Amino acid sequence: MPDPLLSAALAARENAFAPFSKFKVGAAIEDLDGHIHTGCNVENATYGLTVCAERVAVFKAISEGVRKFRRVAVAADTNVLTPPCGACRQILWEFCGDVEIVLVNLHGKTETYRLKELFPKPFDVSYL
């Protein structure tokens, strides 16, 4: 049986708006409870105003009031599994802590990691 956060990491990513670099990236993020909250790529001609996929989830998900989570995965259309980028994982870190990141490409590879493996020294409020 498939894992349902792959499934919707996957069929999220067919929403992504990538008219500038085509690349298209999907995100699913699942709750303490067990419910999968999704986001896409949205590209701006600017570049600069770019929202990815892992950011979009993280904030549909905090908007509905979530605040405790247990996974995420991401899924693009490359060999090499495509992590998030930085700014991804930051926001990740502050929201979600050390959480299982699962990577996923349309031929059904994986990689699990956890986040502190992807980002080893993030910066947080402990700094403030």
Ligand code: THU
Contents of the next structure:
Amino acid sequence: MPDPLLSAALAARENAFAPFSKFKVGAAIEDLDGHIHTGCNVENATYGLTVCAERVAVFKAISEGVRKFRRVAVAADTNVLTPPCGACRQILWEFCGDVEIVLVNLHGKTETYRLKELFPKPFDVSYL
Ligand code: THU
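What would you give as the form predicted in complex with this ligand, now that the form predicted on its own is on the page?
To see the whole picture, the full complex is given below, headed by that same chain.
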């Protein structure tokens, strides 16, 4: 039985706007009610304004009023599974805390982490 969160991340990857890198990424986030919010990377000709799939998914969910999350999936076409970049780890930490992160590729290979493993000493509101 396929995991709907992984299927959603893989489907979202198909919408990636990545004409510059050609590196397509999809993300899916499950909230505490079981709803899934998706995102893909959206690149920009100035390169630096590119937004990763993970942040698109988080910001879509936040903008719809969702505040509590259970799991995140990240899909890319790599043999060594693609993890969230540093900027996305920071955003994921602030909005999702120590969530489960599942990485997946097009062959269905998966690896599961807690965000704290990928981002062990985060800066956050507790320091302010
Ligand atoms: N990218 C993501 O969307 N998520 C990741 O986890 C890694 C990188 C995007 C940004 C850019 O559009 C492309 O992949 C190459 O870096």
